[in-house]
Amino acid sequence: MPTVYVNNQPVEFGAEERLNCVQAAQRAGVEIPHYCWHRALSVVASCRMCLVEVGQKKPDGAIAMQPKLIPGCQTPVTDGMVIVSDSDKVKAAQKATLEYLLLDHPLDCPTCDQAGECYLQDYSFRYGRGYSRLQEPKEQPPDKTYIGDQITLFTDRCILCSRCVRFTREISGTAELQIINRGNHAEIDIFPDEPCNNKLAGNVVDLCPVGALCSKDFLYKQRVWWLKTANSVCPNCSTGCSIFVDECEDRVYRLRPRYNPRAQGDFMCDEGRFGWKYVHGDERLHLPVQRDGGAAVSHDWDVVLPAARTALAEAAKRGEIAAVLSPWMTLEEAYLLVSYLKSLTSKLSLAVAPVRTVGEDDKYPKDVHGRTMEPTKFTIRAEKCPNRRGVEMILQHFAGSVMPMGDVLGRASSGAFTAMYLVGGDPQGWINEVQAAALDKVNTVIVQDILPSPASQRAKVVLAGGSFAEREGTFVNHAGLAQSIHRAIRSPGEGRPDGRILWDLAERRGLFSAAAVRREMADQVPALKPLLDAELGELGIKL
């Protein structure tokens, strides 16, 4: 295989692979510092932080080095190439570059949101000088809060890497951001009356390597070193973007995209980025409820769960029962519920709750007229739920078909069922008053949800479940990619993760384990066989 030598370490790469020096060094575990380069954007080589020495190994073993330093981000590697990133010449260039970038950079670290995850901080510590030779006052251009509804620009912190400009031109296609003026007067700004409010705008905050572009939603809310991070999957559409959930003391502060080439790549939409506020909403269900004649008689899990279990068992003896599964459930939760109800009776009707759709798939980049351009680099799906495909796999296995909720409610209105178990989860609502009226004809109604609904108002038992940030399990996106979600916070009040509720309802021994249920489920459901012997890892598995 072709081989490149990074600081005397051989690194092999495929004959068809196209790597630059920065990427080749990463494979060797060597960091070549960089600001302007990003794997999803075009190469401009403007920051000059990644300057390295490059040469070529000859057939006789001799090495011919080029006389000048070259930008590693702009230089493709070839077989026999030699890259040196730790020589005195390179170190001097790195120090000079950092000194230049810091000439007018303010000492805002104590108040800057980027402190703790700032490339300028990190690189200054690792590669810069420990002092400044500047004797002149720093330039202090005014901040720009009008950049966008969700974005603010601290102009004096900007190092003009142009990542944000390239993103709006190459990924969103909307091109609101630009570099205005020239020389030491150059700065980021928007086109007149064209704020950066496209549906992917929040990504420029992630792309900014310093604290210039900040999220208004997160601004001054929390220090990043206090945050704990869990890997998860965005639940707001069927794209299934891999994300980081950042929390502190059981409170979510932000969601960030997690790189996954099998899912969305590097980015996420603003709908998912800022669409988690219901997790801490005042309307959240905090307690389980058992009702008798419309009055609450218990809020104790040790009473409510046995009551639900007894009610289902008795209803199963008297006639047919039904269950409505939410496309917001994980695979494990859907399997636990259906397998438990199947153990009670064979007279079971299964349906899926409404799959909310909004318009059509929204593809990016777009041209100035809003028309999609090829190739598509990001898609916001019209289907606004994370696991319709996974839940339907469970229903297909146990019921042979996927029945819509409307069919089950139609039968419920005629008194066909002795009990119904309904699972919600859609923060925008999944059942209205007209539909819920059909439940008046059902003797035992059990609702598991995170928010109140017309169904929960009619239920004899309400089980306070957990949001996506409070659960463990597996989501399957529109393309059949199975990914793990991990618990980041505890549920509010006495709420519990849905997996634990269903595990206890079925009286299984021990504690709920998503991995154990996944193995059992994969063994029972042929469509899920790929999950049997494989770990989902950070990127997931294609079913």
Contents of the next structure:
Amino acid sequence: MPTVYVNNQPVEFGAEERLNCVQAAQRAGVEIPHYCWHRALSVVASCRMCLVEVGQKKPDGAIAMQPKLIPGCQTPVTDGMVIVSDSDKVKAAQKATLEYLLLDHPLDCPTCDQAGECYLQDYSFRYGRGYSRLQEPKEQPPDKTYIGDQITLFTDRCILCSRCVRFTREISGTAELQIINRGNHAEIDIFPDEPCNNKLAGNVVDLCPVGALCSKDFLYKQRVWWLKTANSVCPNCSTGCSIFVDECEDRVYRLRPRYNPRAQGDFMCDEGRFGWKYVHGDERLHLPVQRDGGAAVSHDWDVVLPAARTALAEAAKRGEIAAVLSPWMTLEEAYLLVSYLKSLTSKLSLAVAPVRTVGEDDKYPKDVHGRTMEPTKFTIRAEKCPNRRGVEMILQHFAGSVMPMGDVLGRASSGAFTAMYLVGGDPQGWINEVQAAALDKVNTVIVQDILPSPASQRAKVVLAGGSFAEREGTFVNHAGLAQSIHRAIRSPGEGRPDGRILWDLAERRGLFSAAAVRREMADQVPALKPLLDAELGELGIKL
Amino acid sequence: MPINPKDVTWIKEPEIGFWEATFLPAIAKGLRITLGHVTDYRPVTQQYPEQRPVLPQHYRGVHRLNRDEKGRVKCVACMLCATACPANCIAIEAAAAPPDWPDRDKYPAEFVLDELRCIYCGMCEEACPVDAIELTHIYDMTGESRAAMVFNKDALLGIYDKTKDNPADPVRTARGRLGPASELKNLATLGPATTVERGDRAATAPSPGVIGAPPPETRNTW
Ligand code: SF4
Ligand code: SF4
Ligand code: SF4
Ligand code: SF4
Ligand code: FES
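Would you mind giving the form predicted in complex with the partner chain, to go alongside the form predicted on its own above?
What follows is the whole complex; the chain from before opens it.
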């Protein structure tokens, strides 16, 4: 195997692998500081932060070092290469580079949103000289508050790494951003009236290694060191981007993409990034409800859950039950619900709520005319739900086929069912007034949802569930990748995560544990066998 | 680790003499001190509240939020005080500064400090990069309810207005904007947080070990 030596540590890499010095050093656990290089973007080697000493081991064992420092991001590693990143020469270069980058920098960290996750701070602390020798006035161009609807630019904080520019040229293809002027007057800017509003625009904020590009949505809302992070999956389309949910005191503040080569890669779209506001909407269902003849009689889980259980058991004795599952449920929740209802009766109709599709799959990069270019680097899918495939796998196993909700409602309006259990979850609504009218013919209607709907208004029992940020479980994306979501916050009011509701409804002992249900489910459903012994981990498992 | 016998010094108890064993000299000495106090008629009790104590300069009382030279709140809503606070009693709601404050990005839309929960440690004052929050000499704040002791921004600014002319609570700084963290009016320039290398030309400016500060008239421009 080809071997490269990083600070005297041998690092092996595959013959076909193309690594640069920064990546090879990462494998050895050595950090080579870098600003302009990003694994998803082209290499420009402009910031000079990654300068290292490079040499070659000769067959006779002698090492010939190159006299100049070389940018590690631009230098592919070869067999027998020697990289030195901790010599005095390299350290002096790092100090000098940082001093230059900070010459005109305002250093307003206390009011900068990036503080705490800023690479200027981190690298200055680790590699910098700690103080400035500049005695001239700093160049401080004014801020540009409109780079896009969601993006603002603190021009003076920019270090001109050009990551944002390359992103709009290479990934979104829309090329709104550019560097204008020269020398120390160079600035990031847009063409007049051509704001950066493409559907991937929010990513430039994550890419910016300093506090220059900021998200207007998050600006000044919270200091990042108070945020706690949960690994999750964006529920807004079936691409299933891996994300971080950043939360503080039961409030979600932002979503960020989490690198996952098996799912989407490095980025996420703005629909997902900003599409979580309903989680804290006032209209969320806060309380469970039990109704008798239209009037609410109880809001207490200890009353409502047993009432639901008794009503279902009685209805099962009298006739047929139907359940409508939602493509927003996790695998575990779908499994818990179906196996519970199966245990009540064999006369069970299972359907899936409509999968909302909007337009067609939206592929990036695009050219200036909006035409998709090859190769595709990011796809926003038309299917706006996280787990259609997973829920259909459960239904296939238990019912043999996947019935659409319309069929079940059609039979309901002719009075075929004694009870119906409907699960919602789609924040944009999943049932309309006309469809819900069919529920008037059903004696016992139980609705589990996060927002009120025509169905929940007709329900005898409403179970206030949790949004994606409040639940544990597994989503299966469009390509069959099973990824786990984790609970970041508690549900508002008396709401409970759906897994817990179903666990308690089925009168299982102990507390709901997604991992335990996952194991049981994988044991029973052959299509989910790969989940049996494996840890889903951060990247998920292909089914 | 056992103690090396060489490191141990043995001391003998002093011998007790005849008079010491009777305790009489010790009793006499004690009585003399007692009588000395009984017959000392100088008062030591302070007649509070008619008389008020003179507190040391570093006394830590109720907080104030300082104003800058234009009368605006000096605080830049960085939340470093709230981060430093061990009692977790500061809650700040930040917002973008009004458009007619060109020197500021951010300001506190609301600033709430729970004076009952506070332990008056002064960490907030130390953390503040613009010297916006300070502890005053006021120690006798009272309120009729718990809610009345949770001070908002206006209350804290009000304490500044009340105390700024008191010589015990001098306004020590003159600026409200960030830059070289906060300009000190009368104090000598401090050295940088990191060590300065010998032979560094920049470090030799005014005195050894101190980074050359720009002349005072240019200080506000960067
Ligand atoms: S970009 Fe980084 S170094 Fe610059 S002000 Fe913001 S936090 Fe500080
Ligand atoms: S705005 Fe940020 S990402 Fe763009 S060039 Fe400047 S520092 Fe780099
Ligand atoms: S004095 Fe101490 S406890 Fe009180 S607000 Fe300041 S940091 Fe918090
Ligand atoms: S540390 Fe000072 S400037 Fe920062 S929020 Fe507190 S009072 Fe305001
Ligand atoms: S990361 Fe290599 S030059 Fe910028």
